[in-house]
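Okay, so here's just one chain, in structure tokens, the form predicted alone.
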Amino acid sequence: MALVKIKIDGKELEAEEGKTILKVAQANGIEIPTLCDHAALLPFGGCRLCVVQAGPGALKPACATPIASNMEVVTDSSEIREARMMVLQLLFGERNHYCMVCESTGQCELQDLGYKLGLDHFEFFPYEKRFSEDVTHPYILVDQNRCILCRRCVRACADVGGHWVLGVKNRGYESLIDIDMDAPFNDSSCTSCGLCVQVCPTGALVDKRASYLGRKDQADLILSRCDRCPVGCGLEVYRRSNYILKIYGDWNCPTNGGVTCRLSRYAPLYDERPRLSTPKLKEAGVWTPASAEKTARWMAGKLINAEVVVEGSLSNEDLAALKSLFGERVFSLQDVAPPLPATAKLQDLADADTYLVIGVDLNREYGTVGSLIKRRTIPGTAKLILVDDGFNSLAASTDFVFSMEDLDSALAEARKGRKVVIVYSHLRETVAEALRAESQFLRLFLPYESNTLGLAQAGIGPHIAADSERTVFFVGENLRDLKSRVRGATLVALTPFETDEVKAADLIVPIPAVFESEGSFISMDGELLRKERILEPGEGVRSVSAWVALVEAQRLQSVVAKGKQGGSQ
């Protein structure tokens, strides 16, 4: 892009043609003040506090103006300051923003923009027409009172998330933000990403949990990885003391750019599942709480002959940790192996021109592969065509639907495309052999748990059931149902949740949630990905590392004893 000569406020700049005034005064230190701007989404022009002199003529939006070559702009004048005070006048006389008990006080775009262009008192008196609230969703408060219809929210539903679920209904005064065609939000098409929530400049949309519990600039920023999928999603995390206030997706991120899905932003902060916070044996078939020192005993006396079993979702640590004490008895909970090869990686799905997704519902499972698809078929970019025999909700999104039966259909349909990119998990053997012939297809495999591809480095396989009397450690958040798979064995689980399921073992032992431990796992991409600590675990819990080497140290101890008691003899 060619460079153009212009000046801003008097100060000559250069910049790219084509660039708008306000992302070149921006790049320059020069401040304009925005509302409706945002850097994720394309600019809309429509709050109109970012208005500039350029030239000749009435007063030009900064952020959807391009600049030209000798182009002279002023933001700063009494008659831009008239206008821009116009603006916020009007943009608080239409709805109710009574700041003293919004939960986006300290922390609101509007407000901020209120106190740096000195607006004190209304020119239109507000509070005359109450507006209607949602608070159907489960995670999330819709306050039409506070709502400045700047369309961040719509445009990064649609543009940014792939989902198209919110619009604007009426016109003028009367003007409100549609779900669904008039939808209770909890009712809606809503896949839960959150990102309606991420770019609200107010308080119109709020994460329920965080309501009241603090601002984001009286919280730490943690910059870290989801591993809830094997996407590996950037994630920004407020923590303020050891609490989780808000989780957003992270927008310089390449992998995800922002989007997030509920796995990752919003089902671990309400997982109510009770926590495991001190070992605890089973004797005579009554629990009794053990201390680190007998738990770490007792499991080193069933090393023998014992075997483990792990979910993906342990870190690439953990996992070789539990190989230097178990050596090759280590196994997955799950198949590792691909039903076919992989030959794409996500970035394949930024130009395809064609999708074709077999037995996934990605709005409820990986669901940031289901935006990068979605952002570009519901618009009609691209072609997406769904297989699946099930319910599947992807297909409210898709162009055709087939079932397994017709899935011949849908490679004909497929064959059509000039990149086709087939999106998978499991496959049946039939499907997967017809798959195999379509060679000139693009296959972007999704492992079946976060860390699928680092157990498939580190050598472990699929646990084989088998009844015989040993023990098996299980380690991992599912114990799903592996006490019928281990039949006469005993039972050890190392988990961080105390469920019915996990009742069924001899010794259940806590280790780190979610957000309580950190560690390397592999994405999907093939990336060696790190996820952070974001908050510290109950006294009695310990990382799956921790209780190998008490374990080890309490074998060795074993070891000692009895070459002393042999020497004796």
Second form
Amino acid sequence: MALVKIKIDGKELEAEEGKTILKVAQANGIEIPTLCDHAALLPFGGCRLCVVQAGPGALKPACATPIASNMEVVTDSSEIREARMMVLQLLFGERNHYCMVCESTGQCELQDLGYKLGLDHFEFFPYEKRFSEDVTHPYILVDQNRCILCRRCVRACADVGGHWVLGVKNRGYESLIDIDMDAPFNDSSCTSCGLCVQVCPTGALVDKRASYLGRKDQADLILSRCDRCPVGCGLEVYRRSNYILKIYGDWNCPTNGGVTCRLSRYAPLYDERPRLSTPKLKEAGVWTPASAEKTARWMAGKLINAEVVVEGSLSNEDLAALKSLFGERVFSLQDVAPPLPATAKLQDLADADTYLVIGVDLNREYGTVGSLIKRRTIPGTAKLILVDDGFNSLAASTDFVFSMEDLDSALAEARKGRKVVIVYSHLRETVAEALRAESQFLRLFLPYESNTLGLAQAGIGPHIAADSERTVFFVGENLRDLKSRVRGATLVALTPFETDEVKAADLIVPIPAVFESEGSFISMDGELLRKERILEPGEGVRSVSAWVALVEAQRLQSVVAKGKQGGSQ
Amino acid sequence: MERIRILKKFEPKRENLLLLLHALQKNNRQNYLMEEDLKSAAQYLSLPPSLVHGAATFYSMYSLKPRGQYIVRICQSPPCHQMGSSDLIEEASRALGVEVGETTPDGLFTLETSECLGICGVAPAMTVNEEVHGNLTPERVRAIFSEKRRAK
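Could I see the form predicted together with its partner chain next, after the form predicted alone?
Zooming out: every chain and molecule, the one shown earlier first.
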């Protein structure tokens, strides 16, 4: 792009042709008030707060007006101030903005502009008509009374999230944010990705759980990575004292560009399983709390003929610690190897023209992958072909749905594409075989667990079975799958939660929950990502590495003790 | 089945949405778009439901509520207003016994208002379905309604 000369408020600047006035002004530290504009969204030009004088004629919206050679822009004059004030008056007059009782007060862009532009009275009387609210959604509250129709949520839902759940119904001042076809939010096709709440400038879309718990600017911002699945989305975590206020997607993260899903944004915060806060030992059928020392000694005594089975959410550091103690006897609860080796990375989704998704509901798991695909297939830029036998909510967004039996037809349809990406996780052998033949297709493997690739790299393979002679140490949350395989064996569970399920063990040992430990893991793209510790775990809770160190110390002590005994005899 | 026959008359391209909605509405005995109509249109054109619902509620020529056999639309733009269209609206409301936006209990008439019909030369004007009537007086409005009732 050619550089052109323009003047903003008398300042001579050079900028790329085609950039908007707003972008150039922002890049040069010139402030223009905005409301509907959002850095992660395309220009919209809806609110008219950013109007500037650019050449003769009417005022123009800076966010949607490209610069031209020798353009002279004025961003502040009495005419401009008057126009902006009128916009604010109309916005405040149209709906019911009771700032003093609004969840967003103090972090509301509309309120901020009111203060900034000196709004000291209402010219048009608000509070005459009541608008609807929708409280049905488990995580999000919609209050049309506080909506300014900037459509950020609609644009984020469609263009960024790829969901197209939100829309606008009716016209003019009767317009309202629409959910599917006027559906209650909870019965809609919403995947709870939370983007709409993240971009809402007012209190029209509210995070229910975070309501009235504090403002963003009162919280510490910690940039971390989500370890709930192998995508490894970048997150902005807002922490206030020792609780998490809310979790946003990190717009600047190259992996997800702000998109996240229910699993990273809401699910962990709504986890109400009881925490295990102290080690407990089953003695004669009764659970008795045990000290850390006693626990470690007990575990150290069981190391001979022991093995450990881990969930794939464990960090590389924890895996290394376990390997130092158990050597080669560290196994994985789930599969580790892909049914077909991957040949694609997430960025290959950006310009493919056909996606062949096999047996994964991307609205429910690997949600960011779903967004990256849907935001291209729903507008018709690319084609989504779905192969699945059970219920798959993706079927609603494509005409090309096939059963596993009809895989051949799906492949025939896919062969029409120029750049085809197969997206898969578990595959039946016959299906894997058929896909292997299609070597021209790129393959995006969705690892089974967050750190499946880390397990593979550490040489950890799946666990088969254990007999009653053994002691099996389990590290993770989901003991159910393991229980049937280790009948009769002594079972030690290192787990964050005290569920009925873990009580099948003989000793339960508390470890940190999702936000209480830091560590690295390998994402599906093979990148080494780091998760930060956000919260401090409770007193009795120790990290896996810390427990391993305690056990190791106990083991050495007993070796030394035995040595001494041996020497004295 | 009938719905599918109507859909198939159009190429499944998103620019056909408005024409398709008109065809579906016309086919409906009560002159409105049912939820099923919108859903099938969305599916046929591969459009998100929210977008189809948005379009159907944006344009005043579509209705999502059952309407009468005759849709009466009285123009209320400035030229017709100057020529007394608000009297016509009042008269029509009295004659039909319904408010603007409502349908007569016998399902014959729905009273609506309209922006400029483009026939300001014969203001005040109204349309009854596709028929255009100009140079109206309250009496003429009553007479047109009686005619329609007789023709039933």
